[in-house]
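Take a look at this one chain, the form predicted on its own, written out in structure tokens.
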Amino acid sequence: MTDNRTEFDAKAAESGAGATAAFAAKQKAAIDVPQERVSAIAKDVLTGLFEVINKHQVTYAEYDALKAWLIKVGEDGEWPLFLDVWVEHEVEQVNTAHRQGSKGTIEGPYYVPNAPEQGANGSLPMRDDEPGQKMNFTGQVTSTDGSALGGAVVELWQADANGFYSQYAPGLPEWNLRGTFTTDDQGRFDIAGLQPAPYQIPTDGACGQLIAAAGWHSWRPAHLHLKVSAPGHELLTAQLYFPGDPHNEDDIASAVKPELMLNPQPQPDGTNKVEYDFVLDPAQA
């Protein structure tokens, strides 16, 4: 049967179900966490809930809606979407607290590996009449200590103008604004791509219901999601940002961070051109 869906006929239990499908994929092999370690985190969040509850005087009414809330979080798929919006930052801030290099990020719900290699001065794939500014994308992947790292891997990732991320939404092409990109000898790399927009995350699952109930809004910042990794360096996982989006200040996924942010320089061809360097830490021992 062919799917006439577009992506606006996205839905967010389906996109839920691709996010909680692909980190299945990626967490094959399970870590080995010591029981001490497991019972001293476990108990601690506990206590936190507890104190909530006694702080807030939680009635039965209210737990029975929460139990409801959590069930449908799960058949909805969205504990990938509900745990990278509202409680990855912190993660990431703890783990890379040691890092004298660029600041990094969360990864958010919609990375996919092996994107399509486009070398070191290539294009982002995308559809021929792909909606959206212009946009030239340079900079140099170095390590802390000023050398520079040639061969480099850049993945590059972002919604699309309506706010949709390719293999999350039907009728999308498979690797639409997603690429891999190389660097050259001097570490240096060239992406012909487009200036992303602001978008809502999905509202219309367990995740919207938690939102609308609280009275909060679901929108992030425009952003670009960049991997960039080297032999013998820590993994950088980062989003960059643009100057003068409205939810810089209140972003649903509290990510933003100023060294983050990009300068956009239009140019005479109507293109705007962004510079933005990336300095890995060497990996720890």
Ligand code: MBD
Given for the second form:
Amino acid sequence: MTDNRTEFDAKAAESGAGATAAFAAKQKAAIDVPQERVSAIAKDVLTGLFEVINKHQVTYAEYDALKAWLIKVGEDGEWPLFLDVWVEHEVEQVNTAHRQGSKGTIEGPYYVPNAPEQGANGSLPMRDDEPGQKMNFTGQVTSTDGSALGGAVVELWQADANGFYSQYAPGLPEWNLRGTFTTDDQGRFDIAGLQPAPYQIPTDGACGQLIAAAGWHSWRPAHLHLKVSAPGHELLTAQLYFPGDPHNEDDIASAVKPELMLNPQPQPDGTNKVEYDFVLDPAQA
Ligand code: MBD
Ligand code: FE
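Can I get the form predicted together with the named molecule as well, since the one above is the form predicted on its own?
Let's see the whole complex now, leading with the same chain.
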């Protein structure tokens, strides 16, 4: 079958199905949570729900609307999107509170491992006519003791100017705007990339239905996604943002932190330059 569709033909249920399949593949090995912990957490989740039902005197019609919506979340494959937009930020906070090094934030639903390696001074894979502002991104990866981490791996992924992630919308090259960079012996990297645009989560699926029904908005500020890793150190999952973005203050995914701001400097050649250093925590014993 030939597929002449473009990214503008993207459907929430198609990107949802892709994100669900990618998560299922990653999660193949069952995780064994101790019975007492399953019981304690499940009981507290239900107790929280009962409080909400009582507080708001939830009707049967509302209960049935919820039931229909939850079924649709599954049908649209939007559990990864729903959980990462509205829940992951709290899990991220709990699990990184001990860190001394760089702040991180949520991963979101569209990471793909093993993007093509570009070296320490490389280009983010993109189309010849990729729309958007060219941006050079340099920085250094160190450990919390200040030592440079040569051979650290910086994985970068982002949506294109139209708000689509490769592998989750039709018509895009497989690794478009996804790259892996490995730092030089000073821990440095220098990436010829692209400045991202504000991003709207898919609106034509179950998550969009919730947003419309509640009168919320569906925007995230422009962001780069990153994973930074080095042997003997904790994996840093982060996003970087841009000052002045209208959605820095009301990100639908609650994932903006003041420590994660870039500061683009226009260059004579028309590119913008940004610098950002990453400090990794040594792995806990
Ligand atoms: C995204 O691009 C994203 O970064 C998050 C957190 C949720 C949905 C889409
Ligand atoms: Fe994103």
